[in-house]
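For reference, the chain that follows is the form predicted on its own, supplied as structure tokens.
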Amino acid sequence: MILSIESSCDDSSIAITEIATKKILYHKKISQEEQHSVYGGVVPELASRLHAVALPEILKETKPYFGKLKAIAVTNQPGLGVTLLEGITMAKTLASLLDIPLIPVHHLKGHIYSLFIEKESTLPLLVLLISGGHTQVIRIECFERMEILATSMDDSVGESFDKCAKMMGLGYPGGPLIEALALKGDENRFDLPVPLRNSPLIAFSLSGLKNAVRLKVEACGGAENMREQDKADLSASFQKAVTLHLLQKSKKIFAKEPIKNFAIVGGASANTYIRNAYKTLCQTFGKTLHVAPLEYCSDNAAMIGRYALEAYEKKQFIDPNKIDIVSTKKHQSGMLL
């Protein structure tokens, strides 16, 4: 079995995955959403302190599996440095005490492998990764070769949902709140710009759209004076503009890429409106859409463990004393290391 740890942001999570069957034998995640909602976003130092409490509590429940562990896997990049450190410190200690290999896992690759939890992988594959920190299209030819074809020039999809929700006084995290409100709204009421609509660039940009939402909020008298219907309509209009932007750039990539399997991963991939839009787009281009189960869209240790299964077979281990923390948030086009 492999014990995997995830602490890249505000979710403390540990999983146990059986190597031979790929089955998840144990998985637990403790979210910090309630504690961070007071501040309208994640406070790194607070997140680190909460991980320091939650991770050891979860680990206690996994002790019955210790005798059968063959490796420890942990997220080491990208993410918040102070929160990554909590998971890495635990992983290094466990690997050293149990005298078993340590597997470093790139968080984005973990999201990709969330598609394959408890089953075989489907490769080659095109992936749209939309999360709180990233918006990217990645071509995966095989386990060793993943290339970023397009990325965001500024805000990510998840980040934009959170910030727009904060502008409207909705709370945190913003994605589920905006999606729920949008169901009651008129997506055509507010005329919001679709980013880079007339640009040949195959890239993503949401800062301009976010600013347009801010101006609409101000025109309504600010969050405190907005009617519930105003918020619903603006949520629906914003969600529509984001989706049109993603679809427009994806069409350009679909026209060039012959790979038939396409997937959406990351926390924002749980958005049903976006999923349905891509279902239609994939049908148009003759591609097969893959999505991760909803419980594995946001950060979790099960996806880290699934990636680790592949790394374990290839003996991609690291000396516990040499594992690095890479907290860089943005990734440019090119190879996903």
Ligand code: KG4
The other form holds:
Amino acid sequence: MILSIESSCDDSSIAITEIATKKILYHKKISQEEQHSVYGGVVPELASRLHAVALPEILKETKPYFGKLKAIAVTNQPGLGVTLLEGITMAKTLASLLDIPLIPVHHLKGHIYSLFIEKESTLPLLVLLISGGHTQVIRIECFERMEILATSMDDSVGESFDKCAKMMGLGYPGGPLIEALALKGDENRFDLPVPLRNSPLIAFSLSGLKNAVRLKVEACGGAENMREQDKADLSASFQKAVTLHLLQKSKKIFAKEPIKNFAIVGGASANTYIRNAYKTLCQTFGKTLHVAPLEYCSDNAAMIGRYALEAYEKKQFIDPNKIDIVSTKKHQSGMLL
Ligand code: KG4
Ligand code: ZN
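Here we have the form predicted on its own; I need the corresponding form predicted in complex with this ligand.
Now the full complex is given, and it begins with the chain already shown.
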């Protein structure tokens, strides 16, 4: 069995995965959304302190498995330095005490492998990763070759939902709140720009759209003067503009990439409006759409464990004294390393 740990942002999570069957034998996640909600976003130092309490609490429950563990896996990049450190410290200690190998896991690769939890992988694959930290299209030829084809030049999709929700005084995380409110709104009421609409660039940008939402909030007299219907209409209009942007750039990629399997992963891939839009797009382009079960879209240790199964087979271990913490890198291109 492999014990995996995730603490790259505001979720403390541990999973136990059986190597032979890929089955999840144990999985628990303690989210900190409520504690960060008052601030409208994640406060790194608070997150780190909450991980320091939650991770040992979860770990206690996994003690019965300790005798059967063959490796410890942990997210070491990218993420918030102070929160990654909590998971890594625990992982190093466990690996040393139990005298078993340590597997470092790239968080974004974990999101990709959320598609294959308790299953075989379907490669090659094109992936749209939309999370709180990243917005990227990645071509996965095999486990060793993951190439970034497009990335956001500024904010990520999840971040833009969070910030727009904050502007409207909705709370955190913004994604689910905006999606729920949008169901009651008119997506054509507010005229918002579709980012990079006339640009040939195959890239994403969300900061201009976020600013356009800010101007609409101001035009309504600020969040405190917005009616519930105004917020619902603005949420729906914003969600539509983000989706049109993603679709427009994805179409350009689809036209060039013959790979048949396409997937959406990351926290924002839980969004039904975005999922439905991609269902239609994939039908038009003859691609098969894959998504992870809802419970594995946002950060979790089960996806870290699933990736670790592959890494374990390839003996991709690291000396506990040499594991690096790599914080969020936004403007990435080339191979996902
Ligand atoms: O993957 P994730 O849990 O963490 C990162 O790796 O960043 O993604 C969290 C992000 C948050 O920004 C959250 O607002 C967004 O995913 N999110 C959504 C939805 N559910 C979560 N965005 C849009 N629609 C949703 N239903
Ligand atoms: Zn994530």
